[in-house]
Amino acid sequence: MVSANPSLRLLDDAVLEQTSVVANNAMNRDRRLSGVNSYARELGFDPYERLVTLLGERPGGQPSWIDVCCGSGRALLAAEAGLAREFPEADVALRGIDLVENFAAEPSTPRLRLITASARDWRPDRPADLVTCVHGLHYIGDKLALIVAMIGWMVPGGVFAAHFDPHSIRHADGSSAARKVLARLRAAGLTYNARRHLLTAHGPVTIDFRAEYLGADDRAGPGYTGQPAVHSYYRGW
């Protein structure tokens, strides 16, 4: 891959996923479903409670939650356990995808599948009511392509929530494309909460960025979380 800055080394996604910044086993390893260090705290809502609400609103329905970059899968495992206790007969689908196979436990019911795969290649077998990506986009190369994919996975009225740093999107010359990408996202109906760094939508949503992905820089340094992150480069806006 090339950029307008000859000193910048950009990696394609296949190479990026082998780097120590991306192929790590620390992300989301201890984050629980609820509590202090939890999905509920990071997202501003409890995914399990969202599923329970859907079960009440749609008796006989099939609520589903897809969690991209799920880490150890602790939040999904907790949701699975809660459903087994409270709704043993309910048809609920839980899917967790992570690049590194380091899950906290094996699923105990067919409801949950923990899948080791690259987020750029994986696609769901059915639309979802809830799609989340908790601090996972920081480690993705083609972030815009994954956002486009995830917001298209929802059922009508579904909820999408993902942490996102717009300044991690860069023009070919290295300058921030935050203003441009946020304008495109908002025009498509997505909402960005700058305090939470949270991108949300009710879907499904379609968007075409019309930008060519050039590659990613794994040496971008710490992001807003204080952890190493990846900058993604595009041209042709």
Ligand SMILES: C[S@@+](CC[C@H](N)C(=O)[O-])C[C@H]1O[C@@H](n2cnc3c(N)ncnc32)[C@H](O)[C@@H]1O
Second form
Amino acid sequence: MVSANPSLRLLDDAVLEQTSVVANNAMNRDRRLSGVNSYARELGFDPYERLVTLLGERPGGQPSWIDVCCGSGRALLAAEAGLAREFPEADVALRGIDLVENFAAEPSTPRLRLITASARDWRPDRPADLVTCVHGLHYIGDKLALIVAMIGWMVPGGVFAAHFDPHSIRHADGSSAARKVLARLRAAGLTYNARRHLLTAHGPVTIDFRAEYLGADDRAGPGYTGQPAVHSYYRGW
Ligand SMILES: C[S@@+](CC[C@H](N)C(=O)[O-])C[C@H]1O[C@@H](n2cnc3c(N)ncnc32)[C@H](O)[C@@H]1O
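Form predicted in complex with this ligand, following the form predicted on its own:
First the chain shown before, then all remaining chains and molecules of the complex.
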């Protein structure tokens, strides 16, 4: 456990991952690929359609999608099923990573791997065309480190999209670091859509935040989704 100021109890990420906020059964882990409760709706584009477009643009290429904090993996499983139906010969790599092993089904082809791991220490074996994190960053301790990692996982021309609350980044005194973090992200070429709470990039992108991560507050209360979220503390910007 680390502390930024005496009144605040900050957790390191291994401890954070054991807390009820992160290992919470009530959170929405079950978004589909398309429809009402879906990735297409939350992201503003359908990842499957993006993969299909890539198959058309690059015959013989290997389109790939990494979904960080994939929850039940339903979106990836639906993409796998769609590919099996429509493009049975296509070489496509689908990867889902989640801390909790709560996947809706086993993958039915080698195209899809659903991996139980913390995103903080998982690394892909190759860069991807699409890197998504749908409402996952809210539960991460060192969010800036994960953003930096994910935006480096794209192939040239790849797409990154993640939900992000800039106010969940805090200075050591507890004040919001939203303005600072958004300025840095925008300077590096990322786009933040405040209405969708969506951070996007076309990559790969590199950023050096030069901020020291102090720890996470799992008692920050509800974020913009209405669910309890985690605040992440930094100093030395
Ligand atoms: C709100 S759910 C979203 C799940 C999925 N993206 C969806 O939209 O259906 C957030 C997910 O983040 C996962 N998660 C939290 N901390 C994580 C970590 N350190 N590494 C990987 N996954 C994590 C949780 O287990 C949970 O499944």
